[in-house]
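Taking the form predicted on its own, here's one chain by itself in structure tokens.
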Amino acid sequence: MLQTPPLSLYIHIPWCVVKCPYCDFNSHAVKGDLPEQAYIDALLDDLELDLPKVWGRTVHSIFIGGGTPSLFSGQAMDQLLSGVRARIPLAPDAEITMEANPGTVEHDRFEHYRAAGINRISLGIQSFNGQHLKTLGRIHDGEQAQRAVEAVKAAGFERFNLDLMWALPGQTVDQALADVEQALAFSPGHLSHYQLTIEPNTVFAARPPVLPEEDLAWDIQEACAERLLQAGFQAYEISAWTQAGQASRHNLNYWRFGDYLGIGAGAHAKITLPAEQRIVRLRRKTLPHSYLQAASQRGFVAEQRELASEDRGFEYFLNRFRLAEPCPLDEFEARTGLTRQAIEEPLARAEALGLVEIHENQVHRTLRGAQYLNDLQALFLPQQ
């Protein structure tokens, strides 16, 4: 029988200064003003339309992604949180992250940020290498990267990530260890270290940068790994790694199958339905006019499905395990609404091939099956 998970909530901003060659998320370069009034009020009514769908919950956690938030003012930040405040019950510890990126922030923008209620930034730092920045097409420098840094934490900010790109065009595994070592001293408690991939329908994909041969990836991944657990850090998922008590709960959420509204241009929600015995997934519309242009008829769903109950138990192991940690099958059960006897063949399969280990209803993910995730996920595909 489905359960109620703990609800987030994902609120996207789509604009940057530029957008960045590799980058295939749903971010669109601010041409002329940017419509922060009517987008801010375009997001409060894109949440109370969906306020319906999960009466009597409470939010758990909100990250403010896009794009680029840390275009908006502290002064748009505090209306919409105040905005989400006023709707729906937030949990007193409630972990409220945003996106910023160095060269989009005032230094004591994140003053007003923290003010209006924000306690987590992740900033999108990518290289301190000037070199390697310009070839992803950021607008920001590594003087400029450092200076962000040291912005967030002198506004007092006890929790923050740092994002870290390896793998880069000409990078070695030196100049990848100079970059962990750069976010080292600045003391995270979370650091996002993910390889630079080639995604369709991106400037890189049309026009590829030479990366480095899967020889040198590797040692890159080897080496940045050995420093970071030398550092006291735990890569908890695929692509994260965190000190004690600094894993992202947000994240965490989306990767134990919890529930998430999604408000924004292009934001997708899953929500449980648990007195229908239904899951069902949303997706905003996705370009920032015509989403702003739905504010006045309150149509800001471009797709709203049912998600099929042979399909739940590869969606959840396609998030559940990213993580490191070992997955309990009677969570699956509350979060999908099968027996686990739906899955017996597949993990019999994975179990076989060295891929988990079962121990006391728990299925744990061993190191075979993090190097060989994408044939673990895949081995819970529906049967055609």
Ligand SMILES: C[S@@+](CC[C@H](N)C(=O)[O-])C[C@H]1O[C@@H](n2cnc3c(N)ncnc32)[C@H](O)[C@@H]1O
Given for the second form:
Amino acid sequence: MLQTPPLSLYIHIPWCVVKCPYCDFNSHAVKGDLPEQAYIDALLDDLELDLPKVWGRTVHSIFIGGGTPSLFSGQAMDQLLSGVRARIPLAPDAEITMEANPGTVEHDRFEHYRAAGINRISLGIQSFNGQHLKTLGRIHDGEQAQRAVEAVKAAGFERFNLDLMWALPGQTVDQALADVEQALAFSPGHLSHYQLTIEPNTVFAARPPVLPEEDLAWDIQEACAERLLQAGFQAYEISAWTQAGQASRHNLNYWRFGDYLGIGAGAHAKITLPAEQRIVRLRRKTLPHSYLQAASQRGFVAEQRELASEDRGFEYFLNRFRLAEPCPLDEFEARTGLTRQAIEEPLARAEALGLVEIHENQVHRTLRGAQYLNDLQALFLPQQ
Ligand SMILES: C[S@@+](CC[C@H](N)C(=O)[O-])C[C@H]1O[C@@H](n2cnc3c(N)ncnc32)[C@H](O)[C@@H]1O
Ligand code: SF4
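Okay, that's the form predicted on its own, but what's the structure of the form predicted in complex with the named molecule?
Time for the whole complex; same chain goes first.
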């Protein structure tokens, strides 16, 4: 039987100063003035329209992502978060994260974000190496990256994440390690360590840079992982590293197939309706101008679809197997509305292939399961 999982709120800010050549997020170079006020108004109207789907529920985490949310002023964030609080109950200890780009953070902006109620910052550092930052088309250099982390700390943020990318064009093991070392010098509680991937419809896809060969990429990954483990970090997800107690609660809720409202251009939402034994997914209009235009008719949603029972097993494990923690079968049943018998066959196959182990009603992804994650996930695809 479907049960109500924890609820999060994702808020998308779709603008950036420039579009990075590797990025396939719904982000657009800002042209002219940023329509800050119109967008905040639209976001709050958008949220209001979804409230009937989540009456009586409390939001446990908010993630303001992008794009580059740090293009918005502290005052805009204050208005946004006050508006959210006025519309939906927010847990007193809610984690409220905002993404920031080191190239857009003026002096004292972080103090204002903190005063607005943001209690966790995720900084898109990517690298501290000026040459690599240039290749990545970033608007910041190594010094700005350092200054941004210092500003986050000086503003009093106890919880912050640094995004680093690795396997960059021309990168050596030592350079990747130097990035990790520099990040560690700031004592972050959380590090996201992403392998650079070439995504369709990006500048890098059209003009691919020369990436490190597979063996070198493997060496980079191993060396960085070893250093992070030595520094007391745990890889609780494929690319996410945390010190004890610093995992991103918002992302954990996604990966555990929790519910989330999603407002803003192109945002996705997933909502469980236990009384009707339904799960619905929604997607907002993607382009910033269509989203803003939709405000006058209050028609922000581009697509709403039911998550059919036969797709739920795959969609659950798609994210769940990204996590290192074992997966309780009780959680699977409560969040998908399926019985464990429904996945008996793929689970047995995964076990036979050494991709998972099952102990006391918990599914443990093995090291091999992490290495062959795509194969493991694919076992749960609905049979045609
Ligand atoms: C929405 S962006 C983060 C915030 C902000 N826009 C910035 O870039 O500073 C999320 C993160 O995804 C990672 N990312 C984006 N595209 C990627 C790619 N093609 N390969 C690997 N990581 C990528 C970057 O580390 C980036 O910081
Ligand atoms: S700043 Fe971030 S969201 Fe914007 S284009 Fe670059 S990576 Fe993508």
